[in-house]
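Only one chain is given next, in structure tokens, and it is the form predicted on its own.
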Amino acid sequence: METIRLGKSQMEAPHLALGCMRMDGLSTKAAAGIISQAMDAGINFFDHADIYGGGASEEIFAEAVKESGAKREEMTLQTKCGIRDGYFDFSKEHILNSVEGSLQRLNTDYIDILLLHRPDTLMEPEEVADAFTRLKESGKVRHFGVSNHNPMQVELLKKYVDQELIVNQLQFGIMHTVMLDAGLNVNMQHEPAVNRDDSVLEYSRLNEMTIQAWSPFQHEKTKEVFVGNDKFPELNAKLSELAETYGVNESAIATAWILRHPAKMQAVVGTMNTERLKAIAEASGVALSREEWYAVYRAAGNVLP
């Protein structure tokens, strides 16, 4: 598994992270199996959030780690906070309480990376800064970042916090290309030219902030998985063609398409199936050509200007 450096930190992370949102649906034994498969494939980065399974996903993960025999020091654990029942909350009290809860559920003394989950328009950045400082100085959190934030929201935080914000977790995949469509359709008047995120892709590259691509196999509007879906014949024909060329499966090609971008993203895959995870992991060894990358983009229904 190839690695990338996360943001401006010295952390090396695998191309792929395992998203643990659905782990609460597994038995401890099954969860231990997916953790072991991930580690065997070089995927030692695990993405959590306090709301996944109402906290149960973090609890099952901790039990499964113990059963699998995996070592905490060989893992990178990331979790997120800020989403509550019907509202968002970046208050100092909630951030600190959320981290304490995650530490307990994950059965660990520290979180490698803490992300603010979705923007809280009522955020007081001074409170966030205070919370981050306390967590950093206590050793409970080593690095920080955000999820689903636009550049100006990141800049507002950066004015107050002392720590580097090393990642921004954003939805991205072949059939959710909002962050790059506007950049390919500059000075145009049609739908893809609409800039919906303040050029977060270019901002992230300029500021050395790693993008973590979540839900990489999800169709933007229907929320269905597009790989192997009869509703998307042209795209799947192209994925199958390239899968045969590179000797991998279609999900690996869909993942390799994300990894091919020079922004050096990390893909967060949420499968809880060991065989599928093993197949997806092969994406790390696939380097699509420029022509192949654009062919996949067009096959997804995008029209170049």
Ligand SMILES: NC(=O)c1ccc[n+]([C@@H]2O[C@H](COP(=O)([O-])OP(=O)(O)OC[C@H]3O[C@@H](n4cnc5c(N)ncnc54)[C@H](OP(=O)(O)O)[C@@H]3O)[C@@H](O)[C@H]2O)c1
Second form
Amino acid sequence: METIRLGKSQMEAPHLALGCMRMDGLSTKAAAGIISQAMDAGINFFDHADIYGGGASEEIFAEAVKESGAKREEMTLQTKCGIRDGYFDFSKEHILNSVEGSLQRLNTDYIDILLLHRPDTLMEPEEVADAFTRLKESGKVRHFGVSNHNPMQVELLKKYVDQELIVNQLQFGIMHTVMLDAGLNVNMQHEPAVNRDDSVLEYSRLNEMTIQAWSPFQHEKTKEVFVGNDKFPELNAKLSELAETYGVNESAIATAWILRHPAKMQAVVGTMNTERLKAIAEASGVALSREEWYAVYRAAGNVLP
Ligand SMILES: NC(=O)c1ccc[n+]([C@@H]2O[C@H](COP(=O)([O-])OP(=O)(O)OC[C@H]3O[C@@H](n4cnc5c(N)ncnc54)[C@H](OP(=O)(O)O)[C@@H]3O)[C@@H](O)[C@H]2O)c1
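Output the structure of the form predicted in complex with this ligand; the preceding block shows the form predicted on its own.
Time for the whole complex; same chain goes first.
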């Protein structure tokens, strides 16, 4: 598994992270199986949030780590805070409480990376700054980042927060390309030209923030998995053709498409199926050509100007 440098930090992270959002649906034994498979494939990076399974995903993960024999110091644990029941909360009190809860549930002394999950428009950035400093100085959190933030929201945080924001986790995949569509359709009248994210892709590259692509196999509008889905015949034909060329499966090609972007993103995959994870991990060794990359983009229904 190849690695990337996360933001301006010295942290090396694998091309793929395992998203643990659906881990609450697993037995401890099954969760231990997927963790072991991930570690065997070089995916030692696990993405959590305080709210996944209402906290149960973090708990089952910790139980499963014990059962799998995996070593905490060989893993990177990332979690998120800031989403509550019906509202967002970046208050100092909530951030600190949320981290305490995650530390307990994950059965660990420290979190490697803490992300603010979704922008809270009622945020007081001074409170976030206070919370981050407390967490950093106490050793409870080593690195910080955000999720679903646009560039100006990141800038607002950066004005107050002392720590480097190394990651922005955003939805991205072949059928959710909002962050690059406008950049391919500059100064045009049609729908894809609408800049919906304040150029977060270019901003992240300019400022060396790593984009983590969440839900990489999801179709934007229907929320269905597009791989192997009859509703998207042209895309699946292209994925199958490339799968044949590279000797991997279609999900690996869909992942390789994300990794091919020079922004050097990390893909956060959510499968809880060991065989599927093993196959997807092969994406790390696939380097799609420029022509292949654009052919996949077009096969997903996008028209180049
Ligand atoms: N920051 C945010 O706001 C945010 C939001 C959502 C998610 N996330 C993170 O992103 C991670 C991934 O999200 P996700 O689970 O929605 O993304 P995903 O990796 O796109 O989808 C995985 C789901 O698709 C299913 N699937 C069916 N066929 C598949 C195929 N051929 N290839 C791959 N998967 C297939 C998997 O089922 P099986 O388990 O049966 O394989 C699993 O339920 C989450 O775990 C979480 O960590 C972050």
